[in-house]
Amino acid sequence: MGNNLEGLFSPHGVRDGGRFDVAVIGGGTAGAFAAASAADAGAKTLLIEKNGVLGGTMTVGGVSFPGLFFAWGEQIIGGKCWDLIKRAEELGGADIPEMIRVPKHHFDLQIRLNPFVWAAALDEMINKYGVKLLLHTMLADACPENGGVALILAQKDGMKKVRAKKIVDCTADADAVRMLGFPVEKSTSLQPATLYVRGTKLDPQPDLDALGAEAEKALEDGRLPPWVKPRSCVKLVKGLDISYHVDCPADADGSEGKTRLEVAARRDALKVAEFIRAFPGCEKFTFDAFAPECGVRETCRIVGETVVTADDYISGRVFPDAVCNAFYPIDRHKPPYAIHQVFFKEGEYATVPYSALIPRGSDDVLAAGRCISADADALSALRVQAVCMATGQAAGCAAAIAAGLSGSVREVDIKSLRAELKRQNAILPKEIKE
C-alpha cells in the first residue's frame, strides 16, 4: 500500500477505525478460533469477515463436516474448537459418532454440523471473549506500519483503517501475506473445488436404473459435466445431498477468478438440473438448497519458516516448535474424481510446526488454516477444517504473546506459547506435553 489513501474515496475519507494488539482476516475455519484464543489470552482482538455469517466453508460452503479430533481412538485436537462442538451438541446442532480406534473409514470419524447452529454458537464464542466484530467488511490492502500493520477496509459505509500490532490471515488465499509482499507459492494444478446442492425428493420416484443408464449417456456425449458422477442425478432425486467437483482456475485467489469459479459451479448444477427435468417422472425436480460458495481445496499458500513436507507429514515427524496434531490422510484430489490418498501406520499421526504459521522473514504476520506452508501433499492433509481449527488457536495465542512483550512472531517463545495453548484446553503433542 504505498500510496496516501487519505480523501480518495468519499468526502469522509479514510475513517480511522481505531487500535488492536491482533487483528483476524477471515472469520472462517480457522479465523474464528484465532480471534478467540487471542482474546483469551489478553489481546484487544479484532476479527474481519467478509460475509454476513461466521464459519467460513462449514457455513457458507456448505462443508459442515469437521474432522479429524480423534486418531487411534485417542483425541489429539482439543481447546475452544472441541468446546465448541460440545456446545453445539447441547444445541442439537452436532452429531458425534463414536470415536472408535480403526473405523472402517477414516471420514466415519467426521463430526456431522447443523450450519445454523454452527454459525450462531460461534457468535457466542466471539461474544464471550469479547472480540470486536466486523461482518460484511473485505481487507482492501495492508501495510508496514509503526512497527504494526495498517489494514485498510472496505465497508458498507466506506473505506476504514485500523491498526494492530500483530495480525493472522486466515483469508485462506494468504491475502494479507500477499499484499505484505511476503512470499507464496502455489500448485502448478489445483486441485478441484466443489459445490454442494440438494435434489428434490420425487414422489413417486422415477426409474432409478434407467436415470442412471441414461447420466452415463449423457456423459459420454457431452449433456452432462464431465465432473458429474453418474449416480449423483439418482442420489438428487431421492432428496439426498450432492458435491460435485469443479476446475479451479489458477487465479482462484483473487476476484475474477473466483467469480469464474463460482459461476461455473452454477452452470454445471443447471445442466444437471435440465438434464434430470427432462427424464420421465422427473418434471418438477429442482434444487432445494445449495452452498453459496464453493469449497475451495487449495490456492496459494504460504513460504514459511518451515515448509511441512508430505514425508514430514505421513511420517508422524515431531517438530521441535509443534503446536498441534493432525490426523487426516494426504489427500490430493486430482480431476476428474481420482484421490492420491497415503495413510499413517497403525499407531502414527503427525505434528504441526508453529514456524510453519510464520511467512518467512516476518516480524508482525502470521497465518493459519489452509494457506500454511506445506508442499502440496502435505496441505492436502492440513487443509482439513479440525487441523485448520488447531491452527487458528495456535496462531492466535502466539499473536497475542507477540503484541503483549512488543516482540517479533518469529521470537514467541514455544514453551510459553504451548503453556498459554495448554491453559485454554488445547491437546499438545504428545512428546512434548508437559
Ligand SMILES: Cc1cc2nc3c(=O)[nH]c(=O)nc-3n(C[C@H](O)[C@H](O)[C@H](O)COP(=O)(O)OP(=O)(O)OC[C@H]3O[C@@H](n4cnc5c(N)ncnc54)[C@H](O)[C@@H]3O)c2cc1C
Given for the second form:
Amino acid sequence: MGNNLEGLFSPHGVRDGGRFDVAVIGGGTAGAFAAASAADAGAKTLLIEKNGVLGGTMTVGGVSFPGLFFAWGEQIIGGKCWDLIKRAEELGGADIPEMIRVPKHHFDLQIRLNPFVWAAALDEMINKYGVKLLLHTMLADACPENGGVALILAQKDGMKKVRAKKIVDCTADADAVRMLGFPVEKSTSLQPATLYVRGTKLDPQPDLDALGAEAEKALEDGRLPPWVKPRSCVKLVKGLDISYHVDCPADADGSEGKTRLEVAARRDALKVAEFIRAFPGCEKFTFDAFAPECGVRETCRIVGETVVTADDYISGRVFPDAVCNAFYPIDRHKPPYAIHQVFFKEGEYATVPYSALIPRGSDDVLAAGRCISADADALSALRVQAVCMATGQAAGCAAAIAAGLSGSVREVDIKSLRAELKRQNAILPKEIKE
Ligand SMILES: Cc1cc2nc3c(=O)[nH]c(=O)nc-3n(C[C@H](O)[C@H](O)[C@H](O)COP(=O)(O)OP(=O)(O)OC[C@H]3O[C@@H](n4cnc5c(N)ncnc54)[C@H](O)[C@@H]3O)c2cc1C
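Output the form predicted together with the ligand next; the form predicted alone has already been displayed.
Now the complete complex, all chains and molecules, led by this one.
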C-alpha cells in the first residue's frame, strides 16, 4: 500500500489529505463523540464518515432512542453526549422521560430523539470543537506508517491519503482494526438485523381484526416473509413504525454481506406492502418512511487487551482501568424473536475498562462503540447507545493524550485519562481504587 498505490489510480493519483493527531473513522453513535472529545482534548482531529449524515444507526438505521444514562435513579453517563441530548431537547427533538429509580421496563428510561434534530445537533457539536469533517468518505485501507497510521480514503473526487498519529475505529464493524491486521472475533450465530418502516395511516381504517387474521394465514402459507409479526400489518395501516427482523449474514461486516442484507430486508418489506394493498380497503397503502439502512446489532468485535465477560458485566465488576459506566440488561436477540435477558441486581451497574477499547498489541489504534472487546453476551448489553457514546468519549480523550505524548495507546496513564474525561464533564465510575 502507501506510495505503491499511486501508479494504480487515475492521472491525479492519490492526493495528500494532510496530517492529523487523531483520525476517527465512522461518525455514528460513538464516533461523533470520539472526535469531539479528542478535539476538545487539544488534538487536531479528522472525522471520516461514509454517509452524508452523522449519527450512524441512530439516524440512518432509524434507532433513535438511546439508553441508558441513568441507573437506579442516578445519572451514570454524562459529558458531551448528555449535553447534546439537552441541546436536542432545546431544539424540540428530545423527549426525556422522568428517570425514576425502578421503572416498569428498563427501556422506559430511553430518550426519544428526532433523528433530524440529532443529526443537526451533531453537526453543531463537530463544528464547535473544530473537527475536520469529511462526509461521503469511505475508509478504503489502512496501514502503519512512520509511527502512526496512513489511511486511504475513497472520495467522490478520487482517492486521498491522510496520516494520523492515532486512530479510533468507530465503524461498528472494526474495519480499520481488521485492515491493520489486528484480530477480531465473531459469534457463530449473530443476532438478527432489523429494518424500520412507517406505514401510511389509512382513512377510513380497514377492518383491523380481519386484517390481523388474514396476516396470520398469510404467514402460514408464505404470502408474508417468515419473520413479520401479523400485528405489524395492523400497526402499519394505523401509520405506525414497525421494525422487523431479517437474518444477518455472517459476512455483514463487509460490503457484499451488507448488500445482501439490505436487499433482502427491502424485498421482505415490499412483500408486506403488497400483502396489505391486496386487503379490502387498503388499496392506497404504502410506506411513508423507511430507514435507509438496516439496523445491525452484531458483526465482529475486537479482541482487546481485556475481554469483558458476561460475568464481569452483570456482577458490576469495577475494573482497575474503568473509564465509564454501563447499564442495560444482557439482551441477546435470537432469531426470530426470542431474547436472552439477564438483569442486574438492584443497585448494580457495570463499568467498561479502557483496555477493552485497545486492540491487543496495538500502539496507535483504539476502538469504540459496538465493536469493543467483550464476549457475545456482555456485548449485547454494552452495544447500547449511551455506552457507545461514553466509550467514544473515553477513546477520543485517550487518543488525544497518546498523540500528544507520541506514546503508545497502551501507555496512557489512566489517572490522566480520567482527569481529562472529568474536565469534559464525563461521569467516571465510582469506587475506583487508585
Ligand atoms: C434494531 C436495533 C435496535 C436497537 N435498540 C436499541 C435501543 O433500544 N437502545 C439503545 O440504546 N441501543 C439500541 N440498539 C443498539 C445501538 O443502536 C447500536 O449498537 C449503536 O448505535 C452502535 O453504535 P456504533 O457507533 O458502534 O455504530 P454506528 O452508530 O452504526 O456508527 C458506525 C458509523 O461508521 C460509519 N462507517 C462504517 N464503516 C465505515 C467506513 N469504512 N468508512 C467510513 N465510515 C464508516 C457508518 O456509516 C456509521 O455512521 C439497537 C440496535 C439495533 C440494530
